[in-house]
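In the form predicted on its own, a lone chain appears below as structure tokens.
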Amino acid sequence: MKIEFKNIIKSFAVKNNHDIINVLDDISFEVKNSEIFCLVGPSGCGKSTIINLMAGFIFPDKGEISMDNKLVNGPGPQRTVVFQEHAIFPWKTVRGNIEFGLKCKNLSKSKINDEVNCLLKKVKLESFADRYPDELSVGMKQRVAMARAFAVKSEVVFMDEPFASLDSQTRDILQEELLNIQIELKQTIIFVTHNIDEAIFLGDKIAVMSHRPAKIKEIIQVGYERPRSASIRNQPYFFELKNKIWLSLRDEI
């Protein structure tokens, strides 16, 4: 799904007084079908606001957001969000969480079971299918959240720092799993992160944002083809991109 973010301005009123916080200042960008588009920027610059706008949870003061030339005017089934906090149902098992969205699609029980088993294998949770969230590690919970988001095969997946709370080893593994799933399902992904390495490893394009009220400082074409292996993290070009993005961000922090 192609996404267009056109001249977006967004502000918020501060509770209990008359102050206005200007968050986004005339932001525009375009995401092509099946791209992974990463957003990096200083804390509080409006990255999550962009996710919420594209998901249809909030609306811009000015500008237009469209997906395949249709204006976004609210949440829709073709869009799924994965938040930093895994937000899985504590009263459902791993299998129950993953199959939740599939049950709304009028699929047969056997088809749902096949889809869930496939995703359990992809995120390496087959042996934990009947466990409840309080029996899982933080990394496992985020695997469940990711599998649940991809289960419904929506056209766009918004991911708001989904790996931020994970240790570096688990984070690297989940990044690779995310790329493998995206290659198979060919979904468009908008990915918010503070981690420059993560943005380069995952992204086809990286939008570098300024401090608030945010503008897009530059959009960087990563240049790596998919599939990608962990070895690109050690390539000189990877370090060049990392340094370029860091220099662009440094003055904004």
Second form
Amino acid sequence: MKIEFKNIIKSFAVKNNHDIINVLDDISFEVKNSEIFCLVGPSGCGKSTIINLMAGFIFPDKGEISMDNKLVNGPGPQRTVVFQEHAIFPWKTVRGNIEFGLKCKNLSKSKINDEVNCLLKKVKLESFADRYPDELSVGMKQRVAMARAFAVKSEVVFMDEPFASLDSQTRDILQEELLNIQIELKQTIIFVTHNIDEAIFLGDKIAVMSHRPAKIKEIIQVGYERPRSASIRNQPYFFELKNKIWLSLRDEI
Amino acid sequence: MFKMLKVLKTILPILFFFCVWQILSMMGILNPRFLPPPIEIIQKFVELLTTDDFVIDITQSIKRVLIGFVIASLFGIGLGIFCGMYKFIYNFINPIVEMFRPIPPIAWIPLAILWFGLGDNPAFFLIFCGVFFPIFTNTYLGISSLDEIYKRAAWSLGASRRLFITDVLVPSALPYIFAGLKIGLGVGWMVVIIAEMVGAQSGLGYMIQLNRTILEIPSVIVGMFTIGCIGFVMNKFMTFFEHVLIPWKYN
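If the structure you just shared is the form predicted on its own, then what does the corresponding form predicted in complex with the partner chain look like?
So here's everything in the complex, that chain up top.
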């Protein structure tokens, strides 16, 4: 499995105005199988636009996006998305939300039940299976969002700042859980964040983006193997990387 | 205990109202020929309940409004969903809807009688004219206001068109649809009474109109209160269904 982003140019028309904003300016990168690829950049630089393009929600002005050498021409279950927040269905219970992707696959009822129970356990929500999203904390909602996306077992999962609205403790815990699940399911993950710590802790590679119109400034290799322990956050190498990325990023803010 | 106190708080003002009315009647300030005292009305109500005619009038009115309401709901919800999903259908339908919407159902009475005669059919037609519009408009609003992010989530999880409609589009619009149904049923209940006053041989509307002509004022007032009570109970029923069908909004 391989995802390629080749010379992408994307601009948007401004509403009530004849201006055009150039968002992405000739962006290219490649993500390999089971890799966690992080995108960091200043806010408003077009990180989410990259996710929307790769998921097939919108299309580039120029350039090509392909998965296994097949052009991306619309959304589909081989490329699922975990959104920032508020994207789990409020009219479905936790179970109903996680079930949704499996119902799309036309699996048998008992098979769906087994899968959902297994996922509920993985994201530690067994006792909340029949609750509605409005009754959950933000952290729990994002756990549901992850479980819903992982349920369809797509090869690629895009995550668009999924932990941005969490407090820092919950965020740390969810990052660890995400890594554990990824080791098990081995999906390729493309993870957008503006948090450098998060990018280093999760990523195999980190692409640093410039301000709008965005280019990729550099792609940094993170040396850590997986599984990773929480303690790597305190290692000198971690701080070294963080410094390097921050130096690169600060000119853009 | 707390609940009883709440009930008491609702009932006391109503009791007070009837007491004042009764006292004013007893003091001779209110002319019983134009406004009989409450005790006389209650006696009349008990007396009427034992007659077949009154019970038939009640069931006739309820039957008419329910049939008209169901037909209008099917059309309103169906068309609302289509219009919400396909902009070009909405663009075509909406001007026509907007042309008919401002016409009060009462204004249709002459045509309703000309086309359908007397009895149930003109009532169904008039109820439809009153009920369709709020249900259609609310359904359309609910369907078309589905947040883009839910569409994206559904498509990226591999939703088929059918699953998208049954599991995303319709449930997300249910609170709007129910708002429309509640308004619609209220309007329908008003319209059925009017329809019966002019074009039927039974029903509560017919009953109060008939009693006016024979100056049987206590019966007129019994009819009025019965209409009010049934309207109240119907609204409570709708609220109950709403809570059952949309648990995620009311937990």
